Amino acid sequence: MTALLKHIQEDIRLNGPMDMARYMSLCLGHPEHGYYMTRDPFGVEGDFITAPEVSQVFGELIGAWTLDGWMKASAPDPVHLVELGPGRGTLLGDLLRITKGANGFHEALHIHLVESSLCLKNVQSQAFRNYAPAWHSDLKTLPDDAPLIVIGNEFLDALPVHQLVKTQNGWNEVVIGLSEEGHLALGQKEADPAIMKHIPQSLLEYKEGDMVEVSPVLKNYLNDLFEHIQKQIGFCLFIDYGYTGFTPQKTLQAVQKHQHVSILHDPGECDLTAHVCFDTVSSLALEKGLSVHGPISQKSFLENLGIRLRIEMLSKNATPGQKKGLEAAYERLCGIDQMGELFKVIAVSSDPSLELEGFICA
């Protein structure tokens, strides 16, 4: 049994079926026994692999795009480059790392890391030991005195979703309760009316039995962020599992030692992600004022932004041992059975006139 499994029982004990987000964000950030609070989860020892942990390619073309969107809004100085979720700072080590030589670039940069985990606080502060970074647990503590350019990736699928079932007798809300042996057990309970609030009126009319997946903590965090892009000037960009149209969907899942396991297993030990409904991004952006570039997908975001010419300019004094890692590491980015087509872009941006590259073909 974990520490958080006991905690959970305890809870719904008292207080009786949990909801999925409540369970997701316990098992995610609980300030002693959460999973991104006790660990590091990246890489082939760890649970998952991100996109910066494939190949320097992803996180170079994504330094070149920050760069270029950079120039294009006139070279702010100072400007606020914000992280959420950097992880072990493999994505922002590249994009520093390819960026050097851009005149004025890095000594307009003051950089921010938006970090709950003290454990993934530290490999940041060895990561970034030259660059001064300052860390914020939320957005409340981001400086309001200059333009911002954000990245997020994979960091919007962590944020904890309410799931919603479909009934004869309207919408009830999928909980976590326990059964007579004590474990946890998943069940439903009739949807509180906040909650249905937040699912998507679509022209899709649903029947019996769809699920959909809201997320109230998600439109709460973009909703702050983009009133900072809107006061402050700047763009973002978010890189993520997700979908697009106002469809049911199921997705919420569980992942430990790169194997998918039961959303109930393991409390704490597991990462636990939801794909992320990226018409829902683009909405509360346009609700905002804000201009929209995507979402695509990775894998044209990608292409669009040179990945096989940089893959052959790498391939030209490689080793063939290196060539094979550099063509695998392609198709993991953008094969359309991999992470091309499942993962989509998007960047949101205050200045409507600003042509970020990676969103039309040349």
Given for the second form:
Amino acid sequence: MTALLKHIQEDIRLNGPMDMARYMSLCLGHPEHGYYMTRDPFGVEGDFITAPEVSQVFGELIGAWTLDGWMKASAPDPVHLVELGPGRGTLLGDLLRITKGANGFHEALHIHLVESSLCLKNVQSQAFRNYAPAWHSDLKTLPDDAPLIVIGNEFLDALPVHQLVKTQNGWNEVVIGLSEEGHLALGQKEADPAIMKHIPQSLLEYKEGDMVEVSPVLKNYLNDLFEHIQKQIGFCLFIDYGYTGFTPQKTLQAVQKHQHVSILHDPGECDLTAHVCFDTVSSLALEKGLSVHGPISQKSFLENLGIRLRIEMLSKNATPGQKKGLEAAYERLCGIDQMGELFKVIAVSSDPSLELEGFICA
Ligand code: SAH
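Just the form predicted alone so far, so send over the form predicted together with ligand SAH.
In what comes next, the whole complex appears, and the chain from above leads the way.
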């Protein structure tokens, strides 16, 4: 039995069944036993691999994109470069390496890392010891005195969701309670109106049995961030699992050692993620008067940024084994049955005339 399972069982005995958002935030973020608090989960040895861990090319292209955006925005100095959920810091490391020679860019940068895991913060402080970054456990402490560039890869999918189910008598919420034997078990309770108000109204009618996932935490995060971008000017980029065009569906999943497992399996020992509704991201940005680019597929974005050219360049001096590795990385990042279509990219900017690269088809 995991330490977190014991804690969750006691919590349910005391307070009754808990909703999925609370379960997800305990599993990922419990200060002592949460998944991200206790480990570096990335890579072949870990539970899953993210795009920057697949190949340096990913972070390099995002680096070129960031530099291009900064130059087109008249090269503000100082500028706050914020990464949300940097993990091992691989993306930012590649971004900084590729942009090192750019005139004035590094001199203008103030780096901010939004990270809730102490364990990953330690990994990041090693990786960026020459850049004196500032850490934030959420967006509340982000600076408000200069333009912002914000990047988040596989960050939004870690924010907790509630699951609601349409029944004959209205909406129910999925909750986790205890079976007679004391095991975690899924159940339902009548949904709270405060959660129901987040259900997208884009569908005229939901059918009995439809499931909808909503994330008030994600909305609060984006509202705070977009307010910063509106006031301080700047732009942001999100890359994540997700969908556009709302359809009721269940996307919350648990992954352990590269395998899908039940969401109730080994709480605190598996990664839990939910696909991001990109329509929610766009509409919150538009409500704040910001400009939206995309969403488009990761494949289109990376191809528009010249991933093929970069792979060919790197292949020139590569050994046959390295060449094979580069082609495999391209397939993993852009393959339509791999990350290419399921992952989407969206950018939001305070300046409607700013032409951010990657969103216009080459
Ligand atoms: N961007 C990295 C890591 C993605 S995993 C990559 O692409 O490899 C998610 C990251 O977000 C981890 O660093 C995790 O610790 C962090 N994280 C998850 N939930 C968070 C939250 N609510 N606040 C701050 N950081 C969070």
